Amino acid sequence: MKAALFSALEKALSDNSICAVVTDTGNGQQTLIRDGEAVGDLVLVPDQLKQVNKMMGRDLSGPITDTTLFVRVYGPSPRMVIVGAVHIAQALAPMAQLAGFDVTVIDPREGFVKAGRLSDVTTVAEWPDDAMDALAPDKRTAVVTLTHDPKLDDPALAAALRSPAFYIGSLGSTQTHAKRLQRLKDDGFSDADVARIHGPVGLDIKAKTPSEIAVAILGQVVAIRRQENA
């Protein structure tokens, strides 16, 4: 890898940004696609340029069909945001780690952190407005929301909604989601903002234990995940 090659990754990494070293297994060129900025001496055809965006998209390295590139995407893991240390919270962190989520999950209530399984997880002992502002959720940030309590739930889901998560979800009945949102709307959220979350949370795939319901949460995570990047 030619320097200025090597430069431009390292500035990529220590941005956190995503981005892709393309090379030709045939000759060896070169070139990192970044932010549709390419640094390098391989030039790629607009056709190849889509697949390697689209790979980008969906984090994933590999060759392109029928050419003699390699493409290896770098970038930060995607995110999840957990507000409320429950029992399904300590079967989804866990679960959304194996899927490559790094997981953090936010809880004032010290009691609730301390007594869950919560060992491998990064806790947040704060309020889920201050806490959220500090994580900035981002494009590759989902954000579930699992207290049922207004206090904590809704800060979250404001903060979220005004951020560009990919992925908001919050938990509770039907007729608690369309509280919920009215709520939201009574704080100035557009139909179009709340519509971004996805209530009752999860895949409906009839789950009813602690666990169950989180398969089917991280389940429409990255369903949802992959369909935006599809």
Given for the second form:
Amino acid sequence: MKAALFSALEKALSDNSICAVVTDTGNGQQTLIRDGEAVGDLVLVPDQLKQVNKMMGRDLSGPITDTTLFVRVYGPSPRMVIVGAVHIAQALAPMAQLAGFDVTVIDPREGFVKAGRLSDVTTVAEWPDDAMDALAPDKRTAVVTLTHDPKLDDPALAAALRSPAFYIGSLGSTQTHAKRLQRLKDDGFSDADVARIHGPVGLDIKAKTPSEIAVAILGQVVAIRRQENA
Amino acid sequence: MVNLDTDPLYRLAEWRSAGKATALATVVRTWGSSPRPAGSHLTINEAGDFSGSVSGGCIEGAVIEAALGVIKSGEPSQLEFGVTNDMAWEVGLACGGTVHVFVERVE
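Please supply the corresponding structure for the form predicted together with its partner chain (the preceding block corresponds to the form predicted alone).
Full assembly next; the chain just shown is listed first.
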């Protein structure tokens, strides 16, 4: 790989932008495609370029059939927005980061986001309405509410439901969850809307401790993400 | 917190900045049950330090050795591992799959 191409790849990764590196495994020639621009010595014919663009759209790496070309697609990281800098968040945030998610924790309560409780995680000490607007969840985003407090969880869930977030989960017992869904419906959301919310949150693995619950939540997020991409 | 998916490339970038020669190994084709999908990276530096994976640990040793050769020669190389390979007795995939790994020096 030429130095210029690696630099372009480093730049794309740090910009969290979609790009593809196409390699001719027969002779080592390469090109990096980003925003329709190409860097490198490999020249693709229009059909091949079309195929590369299709693979970039699907975030899919692999060979191009009947050629010696290999396409490696680098997509932006999935994101996880956690509402509530609570005990479970202290376990879920680093686990999700390890699994490749860019994690943001929202909590307007100063004591909860105090330095040290959540190290190496982006924290936003604002009300979820404002914070969610700024974060603008997209189809690569999972939203998990953990506060149990309707004042904090509900606005975040409402914002998540208005977004294309691929996963929405909310902590709380079956009873708490039923009440929560009723409140959201009273606010105008349909049954189909609120059915997008996973609650009680997480896979049923009989989790007890905060870190076990984090495993259950992350497991469910991964399962939904991979099912959608399958 | 380390993101295990992109970390191999960041490690490689660090090695390069520190003036070390490096190689990038990528799974480019898989058949049957192979532990890591196409696109998986293993990065290697001239000292034999490595990051990432191209299998479940079965063939990394052989890929690192090949990468050290590629770092010296500058010639990219495609390696094949699996039950159909002559090397199957030495390094093969216990799971019965076949993988092609492309190894290149990063200039």
